[in-house]
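Just one chain is shown here, as C-alpha cells, and it is the form predicted on its own.
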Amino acid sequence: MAFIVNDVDISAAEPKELLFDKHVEYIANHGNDQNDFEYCMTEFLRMSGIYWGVTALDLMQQLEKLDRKSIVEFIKKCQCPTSGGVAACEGHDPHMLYTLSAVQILCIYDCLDQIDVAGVARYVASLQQPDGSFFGDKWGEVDTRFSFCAVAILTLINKLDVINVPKAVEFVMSCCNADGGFGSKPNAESHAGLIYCCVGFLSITNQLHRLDCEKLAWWLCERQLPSGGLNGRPEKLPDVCYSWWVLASLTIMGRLHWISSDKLKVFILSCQDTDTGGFSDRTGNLPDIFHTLFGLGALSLLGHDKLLKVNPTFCMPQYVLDKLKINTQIISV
C-alpha cells in the first residue's frame, strides 16, 4: 500500500442509535459551571463554543433550552466599537473566526440588528489584502479559512459588495493543489478542513465551475477508512469532525453518494458518550461541544429523521438560510 492505514476498532457494544435526549442535556448544560476547568481553559474560543451549541440544539429543534437573551447580550459585549469585529470573549481581540460565529448565532436567533452590522462589514473589508487573501485579525495570519469566513459573514449580513470578490477568488484558486485539494495558502498541503473552506467559499461566490470535481471528490472519498470514519489527510486517524468537512464538500459537489453512508453512520454513532451524551473525536474518547455539532451536522447531511436539514455551506439549519433568502451554489449530478 502507498500509505499506512491508521484506524480504530468499533466494538459491538458501541451505540447504534442516536442518543437524542442525552445530547440535548449535554449541550444545554455545557458551560453552566463557570468554575469548571474546561470552561476556564476555553475562554479563547467561547464565541465559537456558543455557536456550536446553538446550532446543534437548533438542528435538534431544542433551541429553547438555551437562554437567548444572555447569549445576545454576550455577543454585544464582545463587539469592538472601534474595529467592528467580534472577539471570542470580553477583553480579547476581535477575530474573523469569532465574528462569523457571532453573526451565525444572531442569524439563527433572527436578531442581527442587535449589533453594528456596518461595523462588521467594515472590519471584514479592512482585513482583505492586495492579493485577495484575508488576515484573520490585525496580527496578519493568512489562511483560506479566513477567506471563507469573510464571504460567509458578508453574505449573511448582505454586504458582500464591500470586498473585491474576484481577487478573493483568485487567491483561493492559487491555493489549489495538483491532487485537486486545497491548503491554507499557496503550496500548502491539501487538508479536508481547508478543502471545505475553499469549496464553501466557491459555493458562496458561485464559482464551483473552477473545481476539478472528479479529482477532488476522489481525494475526499479516499479519506474513508475501513471503520467507516473519515480522516483529514492520508495516514491520519478518523475523526468525527471530518465527517462534516468531507461530507459537506461532497454534498456541495453533488457527490455525497461516492462514500459508504452506512459505514460512516456506524462510526459517528460509535463516538457518542452513553453516560453524559455528546460526541467525541473518535470511539472511546471524551466528548466535547465541537465534535457534538459536527457529528450531528454529518448525520443531518445523511438524512437522519430526528434532525433538521443542515445547509452544507454554512453549517446552519437550512430554514435560517431560507428565511434570509440566501441561495448557495450546489452542483447536481
The other form holds:
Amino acid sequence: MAFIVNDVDISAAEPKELLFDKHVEYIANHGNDQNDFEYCMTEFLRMSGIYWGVTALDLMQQLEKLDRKSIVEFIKKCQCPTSGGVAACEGHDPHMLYTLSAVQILCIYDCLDQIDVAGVARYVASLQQPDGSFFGDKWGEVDTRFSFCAVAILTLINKLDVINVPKAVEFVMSCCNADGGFGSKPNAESHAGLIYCCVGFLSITNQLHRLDCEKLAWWLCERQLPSGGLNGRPEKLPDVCYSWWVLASLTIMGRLHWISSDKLKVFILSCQDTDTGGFSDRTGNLPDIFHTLFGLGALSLLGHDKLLKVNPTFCMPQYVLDKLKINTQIISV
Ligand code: GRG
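Can I have the other form now, the form predicted in complex with geranylgeranyl diphosphate (GRG), not the form predicted on its own?
Expanding to the full complex; the earlier chain stays at the top.
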C-alpha cells in the first residue's frame, strides 16, 4: 500500500552553503524602499519585522548595518503613553506581540531605558484574565502565544512579579493535548508554533517538569519529512519557520538529536534565494524577512560556525541574555 506524503522535492536544489554576504545585504536593504509593495502591505507587523532583521543581523555579527538611532526613535513613537503597550507602527493600537518585539530590540541594543518600562509592565499585567490566560490586546483574543509573550516581556524587563504566574501556568497546562502537544487554547489542535510558545513559557517559568517530554518530542520528530524539512502539524507541507519552532522546542527539552540534523540543514539551505539573499518558506519560493530569521536561527541551533549562538527560548543572541543575567530552564538528557 502506498501512502501519499505532502512534501517537496529538493533533489535538484542549490545552494548547499550558507550565502552569508547575500543575507546581510538582503536584511540591511529590507525596508529601504518604502514605496515597495511588500513594505506597505506589512505595516501591521512592522515592529516584529524590525525584530526579525535586527536579530538576524546580530546573529551574523553585522548589527552595525542597521541604523540603531532611527530604530530606537521609531520604537519610542510606537509606545502608547496611556496603556504602556507598544504598537506595530505609529497610529496603530498597541499589542502584546509588538510589545515583545520592541522589548527584544531594545535589549539587543542595550537601551531598555529609552521607553517607559513600568508602563510596559502595567500593560502586560492589565491583559491577564482571571483564568490565568492573556488577551493579546484590548480586543480580547486569548491565545497561548500571548501567555508566552507576557512572561517573555516581563522577564526581559525584570518584572515577572506583576502577574499571577501560578495561574498563568495553570492556563497553559490546560491547553496540553492527549498527544503531548499544545494548541492556542484548551482543546485546540496541537501545532508546532504553539508548542514552541508553551515549551518556551514553561522554560521561562521554570516548570518544564510539567511536560511529557518523551511523548511531545516524539510528536515533534514526526514533523520531519523525507525532504528533511519540518511541518507544523500532520499532513502539512514543510516550512523553514518550523525548523525554528520545532528545533527550539526540542533543544529546550534536550532532544535536538532526535531528528536528522544533516537532512534538515540541507532543506534549510535549499530555501535560500541565490539572487537576492534571504530565505523563503520552502524551496523555490520568494524570500521574506520572517523566514530569513527563522532559517538562520535554526542553523544557529544546529551549531553553524558562522553564526552566534541563539537562545532557544527567546530567539535572541545568547550573549544578550547572559548580559541581562537571564537563565532559562533547559532539560539535559
Ligand atoms: C520571540 C520567536 C518569538 C516569537 C514570539 C508570536 C510567537 C511568539 C510565536 C508564534 C508561533 C506560531 C503560532 C507560529 C506559527 C506561524 C505560522 C507560519 C502559522 C501558519 O499557520 P497555517 O495554518 O500553517 O497557515 P500550516 O503550516 O499549519 O499549514
